[in-house]
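To begin, one chain is listed below as structure tokens, in the form predicted alone.
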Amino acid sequence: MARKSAFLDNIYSVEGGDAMQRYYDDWAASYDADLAANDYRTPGRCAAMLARHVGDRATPILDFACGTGISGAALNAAGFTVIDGTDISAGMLEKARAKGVYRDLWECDSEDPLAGVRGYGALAAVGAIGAGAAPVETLDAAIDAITPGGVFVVSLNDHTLEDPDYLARLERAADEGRIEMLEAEDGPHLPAIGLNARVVAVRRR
């Protein structure tokens, strides 16, 4: 059974940097068992397909706006065991820590929150980029801060799908030759509230 969250419900209309940071240092203490009640299948859904295209465990993996680090831990149940994680909230970064999964977290830019990040073999963007997360330009830095061969994993949820230009970004950048498109899923995210979620993998060019 659904359980109904405050946070949850009102993610969506948070707008900016500042104010989305403040929303999830406040959501923090309740986000694992808020998502965990409404049986998030989003971070398990991510860390297989990028198993599936990723054959060296051990290669560095960056989790994008890691959060509480559900998708971390997701990741390392997948057998990866190098995963560094960035994001806004230095709330959900301290409950990522004592998760016991990540090499190295850090509180990033709520404007530019790649600013500077290069060289990962793949990057994980679950639940990160998107509606009630970071813009569509997030899916260009992402793609630069993986190595070429490198593979980018993101999701997109029903809300964010609404807007066309998240996938048309990925398509264009697949037009431009700077990405191969790998695999694309469509499957369930938070199914106790009907909400759906795209997974799609990419390999940087």
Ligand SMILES: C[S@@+](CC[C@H](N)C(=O)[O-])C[C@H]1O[C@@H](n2cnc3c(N)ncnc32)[C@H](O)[C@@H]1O
Second form
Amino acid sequence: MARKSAFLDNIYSVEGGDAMQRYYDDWAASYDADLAANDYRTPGRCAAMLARHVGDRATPILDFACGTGISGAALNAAGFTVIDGTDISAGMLEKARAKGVYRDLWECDSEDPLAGVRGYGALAAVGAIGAGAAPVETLDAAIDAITPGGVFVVSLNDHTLEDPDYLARLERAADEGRIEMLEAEDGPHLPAIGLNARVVAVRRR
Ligand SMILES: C[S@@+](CC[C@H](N)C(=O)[O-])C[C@H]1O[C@@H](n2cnc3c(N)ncnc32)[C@H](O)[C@@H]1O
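Structure of the form predicted in complex with the ligand (previous: the form predicted alone):
Up next: the whole complex, starting with the chain shown before.
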């Protein structure tokens, strides 16, 4: 049964770093309940896809834009043991810390959230890039943050896929030989509100 949430209704039109940060700070207290009530499937789908392509469950993973840690908890449930998280919202990070699944958590800058971040064996961006989250250029920064041979899994919801730039960025990175496409799967994102997402896994060359 879908639960009405004004935060969920309005998030896909929020733009800009400061407005986004305030929005998620305000949403932090009720985010988990809102997402659970709307049957949020993408964390489990992303974690399962990552597990299909990353054999070493102890490889360090960055849960980019980790929010309250629903995505980190899904990665942990899939068997991954070394998970760091970053987000622009201190309110969301406080909730993430309470989940107890992260090695390290830090607040990042919305303009360049992955500045200086390097060396991860995998990176997950779960509901984290696109409409209502980080901008399209974050896709390239995420690829740069993983080691050659590492895997990047990203979800792109229906609203995000309306903008062709997101898939075009990944295709360009593949054409340039920076990544190899591993898998793409369309499926439920928030089925209670009829929203789907494509989950994509790529390997950095
Ligand atoms: C829809 S939530 C997803 C959170 C979590 N990954 C999950 O699956 O529940 C999007 C998150 O992106 C964060 N965010 C938005 N813009 C960002 C940016 N430019 N850099 C980093 N995080 C950002 C928000 O603070 C929010 O926690």
